Amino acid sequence: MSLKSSHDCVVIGSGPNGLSAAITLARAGRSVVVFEAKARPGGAVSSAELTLSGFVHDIGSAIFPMAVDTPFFRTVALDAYGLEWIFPPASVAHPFDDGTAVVLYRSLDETLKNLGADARAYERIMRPLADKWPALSGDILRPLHVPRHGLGFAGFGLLSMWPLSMFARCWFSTGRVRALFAGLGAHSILPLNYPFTTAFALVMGMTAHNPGWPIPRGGSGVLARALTSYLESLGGEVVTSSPVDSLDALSPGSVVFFDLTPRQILRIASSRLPEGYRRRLERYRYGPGIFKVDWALDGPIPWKAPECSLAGTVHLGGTLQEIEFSESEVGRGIHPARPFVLCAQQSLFDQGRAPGGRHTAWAYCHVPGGSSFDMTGRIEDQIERFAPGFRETILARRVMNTHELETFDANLVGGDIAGGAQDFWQLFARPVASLNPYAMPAQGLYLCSSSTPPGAGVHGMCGYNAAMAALKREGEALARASFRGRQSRRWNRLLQRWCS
């Protein structure tokens, strides 16, 4: 199919950020087309029957802490396009070997009841942040700028700078809450002694309470379809099975947005980019990958701690020390014997995911980037550790190593689900250090993927921020052109008077 079009804007890639960019542009009156290489839109937000007939699995993203109450998603009423959110009573549970668990409920007050001696410390940290999440998210999820909510943002920033290992030990006295925070911080996909790993724990904690960690009824693909339908209602177009291999294949004059990581951008647009910028993109670093398993189960996961059945997500890693060791091994290129495992159990709350009272489960662990090592046994050992008898419930499984994940979605380079390493430098300089990280130094080219701020997560803010930056830049260019036009007409009138 021809990629030539008469649209004002072209978006390459239909992940959540590509779709949010397209929606933002369409709402501003621009004509937009999105080209997607795969047969269906959504990127890593997709679902399918991966194991047995009737078992619906989320191929990529499964739980959506930031797809409800963030600056972009607040403005889109996706319920009119088939999206229904399900909020489990608890966002996350963290079990221990003694058969107990610590649980983050949506209710902060309910959560405090199971935190023991650390309840007061947890409340001091989390209540002001969770209460202010709707306001703070507008500052946290944007690139470097003067924050609108300076006092609240300063409080978040001062806590965020801590390495998680140090933060958990300084603020909490019990191993249970230290381990809970380690699990939240491990979402950074970094060793927990790195600066700013506490930022990830705080954001995960805030969203666990406000609004909670929801799942889409029917599978993650429903979210992608709702975003696509909303875009089409605005006049936008999504064209699937249409890979873009070169900018020369597109119509000249269109403004182009890349929902891609630097590696793909260099392949497609290298000839349009200045040499210095190309070299900076070539130095962009990708982080560890993941190894993922989906199961069709004969029954629910038989957790020793019954509270785990109240949570959509279960963090499996034991103590702070164990999680620290696991994540540091991944950082050194080692496959941990006892990996930190993120497990989702969507069918407990969405019965349509599996037939006849049966269930699905979804889990992954971190591995060195590009790994082909089979972590199935180690992941199942961790689940069996906290849920004896789990293996007896397995009817079928589907595993995906880093190479299979990258084949599924080219943005998952080496299995990296974050669009690039999220360490200190690349947390703020994504993909390069710039006051406007979305605008490329070539006319009409913009980045809008998770390789730009604020990075990983289904929040749509990379696309939204990129589109807003482009609209502002375009508006300023039009204003300058208008000013030059007015000046030119003024001098022409003066010249005419002088000649007459």
Ligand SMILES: Cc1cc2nc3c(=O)[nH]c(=O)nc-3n(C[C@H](O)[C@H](O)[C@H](O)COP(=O)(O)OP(=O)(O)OC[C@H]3O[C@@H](n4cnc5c(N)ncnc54)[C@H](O)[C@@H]3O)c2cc1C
Given for the second form:
Amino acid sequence: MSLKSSHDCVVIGSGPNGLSAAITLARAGRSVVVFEAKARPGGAVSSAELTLSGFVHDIGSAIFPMAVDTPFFRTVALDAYGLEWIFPPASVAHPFDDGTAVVLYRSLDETLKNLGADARAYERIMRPLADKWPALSGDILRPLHVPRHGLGFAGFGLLSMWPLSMFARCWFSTGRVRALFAGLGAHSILPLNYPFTTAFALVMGMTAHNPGWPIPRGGSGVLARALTSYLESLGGEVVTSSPVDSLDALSPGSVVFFDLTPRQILRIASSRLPEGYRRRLERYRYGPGIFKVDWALDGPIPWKAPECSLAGTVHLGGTLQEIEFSESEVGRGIHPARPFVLCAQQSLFDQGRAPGGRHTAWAYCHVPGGSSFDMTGRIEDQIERFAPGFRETILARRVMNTHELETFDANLVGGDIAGGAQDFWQLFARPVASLNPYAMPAQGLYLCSSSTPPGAGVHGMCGYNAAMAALKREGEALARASFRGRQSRRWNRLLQRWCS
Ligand SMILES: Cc1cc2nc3c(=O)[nH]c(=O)nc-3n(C[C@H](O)[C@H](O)[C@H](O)COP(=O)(O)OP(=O)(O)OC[C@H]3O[C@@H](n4cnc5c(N)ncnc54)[C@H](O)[C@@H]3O)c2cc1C
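Having gone through the form predicted on its own, I am curious about the other one (the form predicted together with the ligand); can you provide its structure?
Everything in the complex follows now, all chains and molecules, and the chain you saw is the first one.
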């Protein structure tokens, strides 16, 4: 299909942010087409039989705490399009060498019972935040603005600024809860002595209780298909196997949304961007990469601590000190000998992921950006450490290094799954410092990927915020284009009828 079209809006890339932008625009009455380079929509929300027939693996994201009770997802009733969330009873388990584990159950009261001397401190921090998550998410998942929930947001903001290493040591007295927080903070993909690493731990922690960390029944691809079907029901189109290499390939009248990272945008749209902005995009920094393994297993992972089987996600890294060390090594360009591993065990809660009572598992660790080093052995050693006998359950495995990840989805530059480093500066100035980071300084061009606030994760908020910014800014221009588009489509239809 030609990439020229008479649509009001073109979205390049069909990741969750591309789809949320398209849905928001279509709901506002704009005609939208999404061009996707790959054969299936969804970007890093995708599943496939990566190992053996009948074993469904999530190629990218697997666990979706921010796809439930957040501003964009609240507005889309995806159950009508085949999506069913499954909530494991526990969101995260963090095992230790002594065969025990600390667990974040969905129930905060249940959680407190296993936090020992730190239960009170945990409750003081987490209960007000978890209770307010649905309201707070509207403030947390937006670019810099005057918050609507001033008090709650101020509380979150004050705690967020802390480097995780310092926060865990100051607020908690037990090694177990310090380690638990290190695991939550390591989702930042930053050394834990960086400011604002606590923000990641708090968001992970509060969503662990409210709403929980769910998985879609049938695999992540079901979520991508539900978003696509909903968009189509609104009149939007998704055209797959259609990479966009230059803006010249698109119709000049359309407003363009890039669900891409700065490096790709510079390649595609450089000639339309002012030099100063181009230079700022060139300075955008990517973060470390990941190394990922998917397994087909003969049985469930044989955890020493049985509570680990209640959690969708298991954080493997031992103590705070160990996790600090491994994340700081990645920050210095070193492959850690004992990496911090994020492991998901979807088939324990969704039996359809594997045939005949067998199982799947998904895991990754952080590595230096662009690495081609094989971390399979080190990841499996970490699982074996807390689940002796794990290797004997392996029927097949599929590994993806940073290059294979980038081939799967060009946004994963050097294996970076966050669309760019999420350190203090780039958490807010993403991809450049601006009050409206979505609008590029060129007529009708918008950024909507995770390289804009609020950054990584499947929440659709980058796309939603970008579409809202565009609807506000281009309201009149879009309305005019919409009228012209409708006219030209009507003429096209008449012409086709006449020709046939
Ligand atoms: C292995 C992995 C595990 C993850 N785990 C989780 C998790 O458990 N929970 C969570 O919330 N988040 C997770 N994430 C992060 C999350 O998936 C991303 O933050 C999210 O997908 C970003 O959405 P996006 O729309 O910005 O970009 P993407 O999802 O990357 O989509 C970008 C799309 O653009 C397309 N594209 C690129 N170039 C072009 C072009 N020139 N023309 C047309 N199309 C193009 C790509 O093919 C892709 O489909 C994970 C990511 C990965 C890779």
